Structure formats: structure tokens, C-alpha cells
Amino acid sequence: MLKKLHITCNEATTICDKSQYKEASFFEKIKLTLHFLGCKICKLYTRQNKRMSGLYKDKSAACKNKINYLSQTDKEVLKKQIKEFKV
């Protein structure tokens, strides 16, 4: 039964992503934090990779209510580079 629930440090990082997203099972969960009490590097790694993914979701909110656009002679100029590309 214990050999069931050791794992090693690549699947429980493996784990720790599928988990992140809400698609690891429950007894996956359950090796996961197991392999926790023996393996505080894993354990480091899954507190990073949620705090940066955390870090990446509030920054990209913030980049999709802001409005990029490029003004009328930005677009004139591409159309011009456009052109002189096509000849």
C-alpha cells in the first residue's frame, strides 16, 4: 500500500500543476501532500508556482482592461511600409 503513495519529485511536481488547475484527483492530492512531509523542496516549488501564476493572472487582468490601439498616422505609416514591402 505505501509504495502506491510514494512518488517521486517529478510527478509531484507534475501533480502540483494538474492540481493548480483543478485537474488532479483526490488521491493524487493525497500523494502530493505526503510527498510533502519527506520532500520540502517540492513543497517550496508549489508555493512559488502558485504565488507566480497568482502574480501572472493579476497582471494579465490588468492588461485586458487596458485599451492598445494605434493612432490614425501609426496606421497610415503601416500601410505605407505595407505598400513599399509588397513591390
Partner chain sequence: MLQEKIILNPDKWIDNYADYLFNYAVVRVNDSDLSKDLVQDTFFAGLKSAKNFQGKASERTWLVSILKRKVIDHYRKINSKKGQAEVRMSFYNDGENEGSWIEERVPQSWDNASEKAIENQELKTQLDNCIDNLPEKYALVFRMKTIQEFETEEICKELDITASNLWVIIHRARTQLRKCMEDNWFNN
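Given the form predicted on its own above, I would also like to look at the protein as it appears in the form predicted in complex with its partner chain.
Shown below: the chain alone.
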């Protein structure tokens, strides 16, 4: 049982990353909490990771609403290519 609960720093930080997207399972969260008891580094990683998530969220908000359009020139080129392709 104890062996099942023991995880490495690599596994702990992977769970921490997963939980940033709210996709860590309940059992994973338990293992992570237990890991924190003996590991200050991963605890620090988690604190900083949350901060990074905040930055990503801001970036996401700025990017997600942007719609990308092809320029008229690019469209003309494409039209020409399609015409040539069909001939």
C-alpha cells in the first residue's frame, strides 16, 4: 500500500501539471499531497506552477479571441494556383 502511494519528484510534478488543467484524479492528488510532506522543492514548484498558469491564462485570453485571416493577395495567389491545377 505504502509503495503505491510513493511517487518520485518527476511523477509529483507531472500530477501538479495535470491538476493545473483540473485533470488530476483524486488518487493522484492524494499521492501529491503526501509527496509534499517530504519534499519542499516540489511544493515550491507547485506554487510557481500556479503563477505560471496565471500567465498562460492571460496569454490564452489574448490569443483565443483573435481570428486569423488570409490576405487578399494570398487568396488571389491561391485562386490562380487552383485554376492552373485544374487545367
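We call the rigid core the largest set of C-alpha positions that still match within 1.5 Å between the two forms. This is a predicted model, so every value here is computed, not measured. Numbering follows the first chain given and starts at 1.
Core-superposed comparison between these two forms: the Cα of residue 17 travels less than 2 Å.
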